[in-house]
Structure formats: structure tokens, C-alpha cells
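Form predicted alone, single chain, as C-alpha cells, below.
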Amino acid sequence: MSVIEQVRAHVKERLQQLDGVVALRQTVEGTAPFLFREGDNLDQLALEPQYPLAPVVSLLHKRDPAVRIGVVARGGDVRALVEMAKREQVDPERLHIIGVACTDDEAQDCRCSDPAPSIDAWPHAVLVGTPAQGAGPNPLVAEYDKMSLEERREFWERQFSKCIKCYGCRNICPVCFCESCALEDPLWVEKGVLGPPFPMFHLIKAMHMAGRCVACRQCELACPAHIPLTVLYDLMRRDVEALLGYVPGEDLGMGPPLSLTLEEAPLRAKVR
């Protein structure tokens, strides 16, 4: 039985016991997110391309408090679900994830290190496919690494000089979801100009996913202008992780060590 075949067969039988199931509907108007249910068609459910469902999964449980669903998953869905879940955006005991592991293939063109969802820690999740190995460090930030401080910023302000400030890169990061955005500050961030100062709004936003950003990399996918986002995120994380010892999405258990205070921090450790 196929990947696909297998994780239909899971979402039939979670549909007995759920209000639905989020995945991707492929039908020949394209393929977009959808919430399935009982006596549907999922022969139109699909799992490429890949796109962040954590959002849908968010909103869903924001507007019915009682309702149980769902997810098909990869492992970037999982790890901006735990995310999530630290800040009580999703309720994982309301929560069915079909994990589903990445290819070898799908690993490397994401820049992926850890392709298979982790749900041991989850109260309900279920994983199909063979784990793939990963890709390792992104080469880009090799050559970051190699460059000297004023390469640096000439490397940053060469590429945010193709900004259009199009919020794309927010619009499409599942663990964006202040209800105030300080983007949108005309404080910080000037209304009606295009090209935002360098380099306010990127270093605004990546402050912001410090100890939050999962490695997904669907803010540079997302980007028209092809700015190398990852390089930023993945130096961000190396650094949280040193400094901190914490890898976004990793440890459903383990609080968010920048959304607590030092007096909090020893005695919530543990979220759960």
C-alpha cells in the first residue's frame, strides 16, 4: 500500500471519531487546504504541494472550543503544532495527527534535518512512511559563516534590497499569529514605502520567531523576491539553541524559554 493509499485508509477510520480531518483537496480547481469529512470524497486528498495546515488546525480550534479534528501532518506541521500548542493556540487533546515522513528527496529540497514528525509526545498521532535520513547543515550558512563582518552586511543589505514588502514571508510562517503585528507598526515600519529601511522589518520579524521558528522554510519559498531567509533562521535557531539549549518544536514538554521570565522559568519547565 502506497504512502497516499495509507494515509487515506487513516483518515477514513479517524473520521468515524472525529468532526473532521484537515488535509489537502486536490481537485481540478487546484489544490488548497480543506477540512474533510465524514462521507467525502478522499480520493482527492492529497499531500503535495507542501503547505503549513497548523494555521487551519489553529483556527478551527479557536472557533469551536469543543470540536476534535484531524491532521495530516509533516514533520514542519508537527514542530509548529508543539509550537503552538506552548502558547495555546491549538489544544493538542483535541488533536489527531497523521504524520507523515518525508522523503530523502523532499528532505533535501526543503533543507530539512529532521523529515519525520516526532509524536511520541502527542496524545494522538499515528506516523506512515519510512523516515528519510535528512539533509544536512545548509551550505548556505557555511558560507556565511566564512564571511567576514562587513561581507555580512553587505550580504544582508544586498539581499533586503529586494524586499517589496510584500508580507509574504509573515502571511505564510504557521507560527505567526500575534494578534497585533509589530510590522504593521507604523513605528517601526513606515506605511506606503515599498522598500523598507534596512534592516528594520527582516531583523523585527526574525527577533519575533527567536525560540519560535521551526525550520519549515515556507517564508523563503513564499518569497517573490528569492531572499535566502533560511540563512537568517538557521543562524537564529543555532543561536537560541547554544545560548538557550532549545530547539523550536522539538520537546512538546519542555515551556518556551523566551515567552517566560527568569522567576518562571524554573518553575515551569514543564507545560504539561
Given for the second form:
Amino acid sequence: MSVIEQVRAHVKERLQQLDGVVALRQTVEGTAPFLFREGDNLDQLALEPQYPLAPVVSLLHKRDPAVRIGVVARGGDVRALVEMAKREQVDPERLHIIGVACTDDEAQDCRCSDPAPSIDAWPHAVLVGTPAQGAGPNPLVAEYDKMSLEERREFWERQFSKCIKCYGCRNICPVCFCESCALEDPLWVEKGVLGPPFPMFHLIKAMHMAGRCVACRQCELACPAHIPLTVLYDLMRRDVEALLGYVPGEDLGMGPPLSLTLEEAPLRAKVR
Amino acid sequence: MEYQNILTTCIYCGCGCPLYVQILDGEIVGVLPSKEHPISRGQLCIKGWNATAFVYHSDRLKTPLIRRGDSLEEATWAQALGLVAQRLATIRDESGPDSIGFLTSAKCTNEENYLLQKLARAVIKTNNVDHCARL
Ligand code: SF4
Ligand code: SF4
Ligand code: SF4
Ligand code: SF4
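Would you mind giving the form predicted in complex with its partner chain, to go alongside the form predicted alone above?
After this comes the whole thing, all chains and molecules, with the earlier chain placed first.
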């Protein structure tokens, strides 16, 4: 059985006990996240392109405190679910994970070093597919490391000057779930002014990604200005691992090392 | 519980980026870019990300309003358009066709823009036609 057939079979089986399963649905219009329910046409279930599905799980869990759902999740989705569970954005007891291991090609595409969802710590989870090795570190980070301080400043000045302040990098990010965001606080970021304050706008988000960024690359893919945002967050991940021994998304049982109080949303609905 | 994404087009500029509107139990809960579409390729500007922000906004107008003195009164579309047609005719007759200008939009289709200039030239009889990109 192919991977997608196995996924569909798992979803079909779980739908008998759950209220629905979050996955991608492909129709003539295109492919987007969807809550499959019993009786829905599972031939429409697709695995690409990758949308962040953890925020959808969170939305549904917050909307209905009794709802029990599943999710067809890639490595990045599961890592995001791990960080969200630690901050009460999803409820592991009410979540069944159907994990899909990405192929080596897919992992290279996303520059993902950890392409197989680790599902062991989750109360209800299965894994489909054969775990691939994963990609090496971001080559842009190695280039950055060779730059002098002055060159680094110029690099970011050049990159951030392209920013159109669309907030897409925050909106798409699965671990940016704060009810009130510092990037909308006039204290830091003046409304209606382009470009965003240099370098505060991007550094605020980067600081908040310490111990949170799960390297899913969704921000970079959503950036209309093609700013290599993952360089920034990869550097943050590297420091957090070196200094605090913490890899976001890796271990459901390990508490986050920083008690940075962002106005994190309690387990209830957020409308953006 | 029902959750789905409906494909639509951003209403804010001539690029017409396709985007998904996220619907939870019949209520709009957010926007997602369309990753497969060749126009937006999974990216939106701030207007696209907020394309649905007006839908439940308390300031949203739900019917035409006609100003009478200092107050705005609710009206039907027939009343509002009737008043506009009548005032345009009066202004044209009293002050001449070139006292009126027509401003159209990049967000309209070619056909809609054609119709607007037709209305300007053939009905009002003015060449004063311009476009939001030059405002
Ligand atoms: S900052 Fe980017 S890579 Fe990190 S979790 Fe958010 S979207 Fe994913
Ligand atoms: S406050 Fe920071 S972590 Fe929270 S949503 Fe905004 S950028 Fe993301
Ligand atoms: S997605 Fe890119 S352009 Fe938009 S706010 Fe983020 S960095 Fe700026
Ligand atoms: S998302 Fe922005 S660029 Fe795209 S159609 Fe809307 S306003 Fe235009």
C-alpha cells in the first residue's frame, strides 16, 4: 500500500471514533486544510502542499472543549504541536496523530533536519512511511557565520529593507499564537508606517522564537519579500540548544526553558 | 463541527491574489494564502491577510445611506441609485458634462471599466475618465 493509501486507511478507521480528522483536501479549486468527517470522500485527502495544520487543531480544540479530533501531520506539524501542547494551545488527550514521514527529497526541499514525526510521547499516534535522514544545516547560516559584524549588519539591513510589513511571517507561524502581539503594540511598531522599525520588528519576533521556533520554514515561504527568515531563527535555535540544551518540538515531556511571559492565549478561541 | 477553506480572490487590488477564507461552523475565522496558485504562490500583503476583517465589523455599512441635511438615512439601492442618476443629470444640465469626472478602479474587470467609460462618454458625454492608480 502506498503512503497516501495507508494514511487514508488510518483516517477512515479513526473517523469511526473521532469527531473528525484535520488534513489537506484537494478539490478542483486547489488544496487546503479541512476537517474530514465520517462519510466524507477520502480520495480527496492529499499530503501536499504543506500548510501548517497545528493551528487548525488548536482552533478546533479551543472552540469546543469536548471535541476529539485527529490530524495528518508531518514532522514540522508534530514539532509545532509539541510546543503548543506545552503552552496549552492543544490538548494531547483529545488528539490522534497520524504522522507521515517525509521523503528525503521533501526534507531537502524544506531543509528539514528532522523529517519524521516523533510520536512516542503522544497518547494516541501512529507513523506512516519510512523515516528519511533529513537535510544538513542551512547553507546560508554557514555563509553568515563567515561574515564580519559590519557585514552582518549590512546583510540584515539589506534584507529587512525589503520587508513590506505584511505580518505574513507571524500569521502563518504555528508558534505565534499570542492573543496580543508585540508587533502590533504601538510602543514597538508604529501603525501605518513603512518600513518596519529596523531592526526591532524582526528582532522582536526572533527573540520570541527562542525555545519556540520548530524550523517548519512556513514563515520564509510566506514572505512576499523573499527574506531568508530561517537564517535568523536557525541562529536562535542554535543558541538555545547550545546555551540551554533545548530543541523546540523534540520532547513533549520537557518544559520550555524560558518563562518569557508573552500574552499566551488560554485554551479558547482566537479569531485573526 | 465543520471546518473548511473556501477559495476566493482578494478584493483590495488589481493583482487579485487568490486566498482561502477559513470557515468554522459557518463563521469566518481567518485567511490562508493559496500555496498552489501562480499569482499569490502562498504569499499575501497585509491587505490580503486582513481581507475578511470588515465582514463582522461594527462599522460596516449594510445598506446605502442618503445624506439629508446633517443626518444619514438608510435607503434601498433603488432609492440610492435613483438619486445619483437624478443628481448627475441635473449637474450635467446645469453646469455642462465636463463638470463631472468618473474615477474607476484597477480592481474592476476590463468589462466593468469599459462600461464605466461608456457611461461617461455616451450618456454624460465627458472624456473625464481616470483610474485609481493615478489618484
Ligand atoms: S518562525 Fe518560521 S520556521 Fe520557526 S516555527 Fe515559526 S514559521 Fe516555523
Ligand atoms: S508576541 Fe511574539 S511570539 Fe507572540 S505572536 Fe507576536 S511575534 Fe509571535
Ligand atoms: S513575511 Fe516578509 S515582508 Fe511580511 S512582515 Fe514578514 S519579513 Fe516582512
Ligand atoms: S493580497 Fe495584496 S497584492 Fe494581493 S490582491 Fe490583495 S491587496 Fe493586492
